[in-house]
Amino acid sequence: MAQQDTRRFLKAATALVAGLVLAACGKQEPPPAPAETASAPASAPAPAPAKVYTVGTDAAYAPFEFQNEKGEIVGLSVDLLNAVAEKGGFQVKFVNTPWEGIFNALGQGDRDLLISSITITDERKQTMDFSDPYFDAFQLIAVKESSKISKFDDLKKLKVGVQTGTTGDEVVTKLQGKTATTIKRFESTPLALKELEAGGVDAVVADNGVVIHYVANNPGAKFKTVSDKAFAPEQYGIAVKKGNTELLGMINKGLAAVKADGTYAAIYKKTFGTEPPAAAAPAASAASN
């Protein structure tokens, strides 16, 4: 009896093991697929940084463009162009550029634009493009307080100091002649005014803003100014390479904005202590810096 029970147990155990083996060899159900996660929305691409344009300026023409005690280029031109660039959607980097080579630097692409008290003239328009005017200027004569000079024609036979290549240079050359030896040319207007102070010339002819600023800030020089209706009105503009309509458009957009919102008036008053005069009509063909 015991042997039969043992056989039955072994058969049952064998059947159970076989069943387990068959179950193990059966088809396996694949694991459940992971739940799909919602992808985060793609972030908008960062806006491209504003392009930085290289600006040429002869930083020896206070109060428009000059270097402070730290060597930084400052003045009305710098304040104005920084504001114009912000409104126009671009950035600027100022590089001190001697007046004698400033237009070549623009033409060769070493500078993208120029702001250096540059008078808009028909002659210059042939080789570069100008923004809308931003400053009305005219020539002014600086002389010693004791001088008898009262009009431009009085300078015909006198020693006159001018900055090379400027409107002052051009008008005095027309007055005295191209071969005149009484015209003394300097790299900057302040140097010409220093020569007047030292007695090396009888008068200096230069743009009104520069002369007025120098006389006001150098009372010890004992200068006075003489105006003359013979001097044609002039207007300063920002110059770009001929045909650069994209940059010119951004400049004019920014210039219009700073004139409209009072920024220009604030910069002018900071520089000269007075409100800017009413804008004059564009000069048809004034002559330079």
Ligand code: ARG
Second form
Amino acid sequence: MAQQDTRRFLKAATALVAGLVLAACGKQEPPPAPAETASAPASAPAPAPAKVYTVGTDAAYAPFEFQNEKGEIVGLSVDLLNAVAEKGGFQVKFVNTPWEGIFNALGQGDRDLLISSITITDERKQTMDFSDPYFDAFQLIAVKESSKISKFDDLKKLKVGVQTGTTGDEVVTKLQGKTATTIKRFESTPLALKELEAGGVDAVVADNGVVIHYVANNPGAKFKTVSDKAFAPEQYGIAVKKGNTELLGMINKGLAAVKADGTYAAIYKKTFGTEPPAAAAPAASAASN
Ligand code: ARG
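Having seen the form predicted on its own, can you show the form predicted together with the ligand?
Time for the whole complex; same chain goes first.
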């Protein structure tokens, strides 16, 4: 201990003497330019690191948010938010968060924002704020290849699997009634689809992108999809705690930038292999009809 202190003292003293000698000889570096003088000397404590925003996502929703073989959270949502954060000038860290607790986690401040293929709905808007929409979606029915189901109404009395608290749950609850015992609610959409494969339900209703991805990647399940015009169009948004206008502003700024500079289109193409559909402008097209 004492020896170390001595050594440290000697080191410092040597440096000091060397500095004085150099100064006396007029050989020191020229004084830094005024601009540099203003910045903190190397020995000062580093500035506080920028805040890293915690992102909640239910990573069981390929191809939007899911875990790869290494357990990393990946998918369109991750690529998109990383790009948005870069353009918006903030930092993010993803935390896998079960869907059922995801909105509470935001409300309680355990997560700063959510990107989880969340449909913007009027009901949700009462308890959280949403970014501008970043993805168009709709509900899609998955059934066995041999099924006779051809439209949503056919599901009225059948056993239907949904992910609890999703818009799929909402539409099926509306069709069958709140007290229906034939709605089977699951913690995740893949679990509902597994149950369809096992024959425990007659159909699953969930977001089109996830259903299509699952059917394409699980040919052994022998599923087909059934679409129905009765389903209302949905749009995904990034959610922040109600009133967090500062973060929302940075998100929307980043989102606009990635949409404008082709980054969004590149991420879409990486995920789906096709160009994104032409920017939907529902309000404008409705007005022109
Ligand atoms: N879009 C649907 C909704 O907002 C389902 C989203 C589920 N997302 C997820 N990562 N599990 O209700």
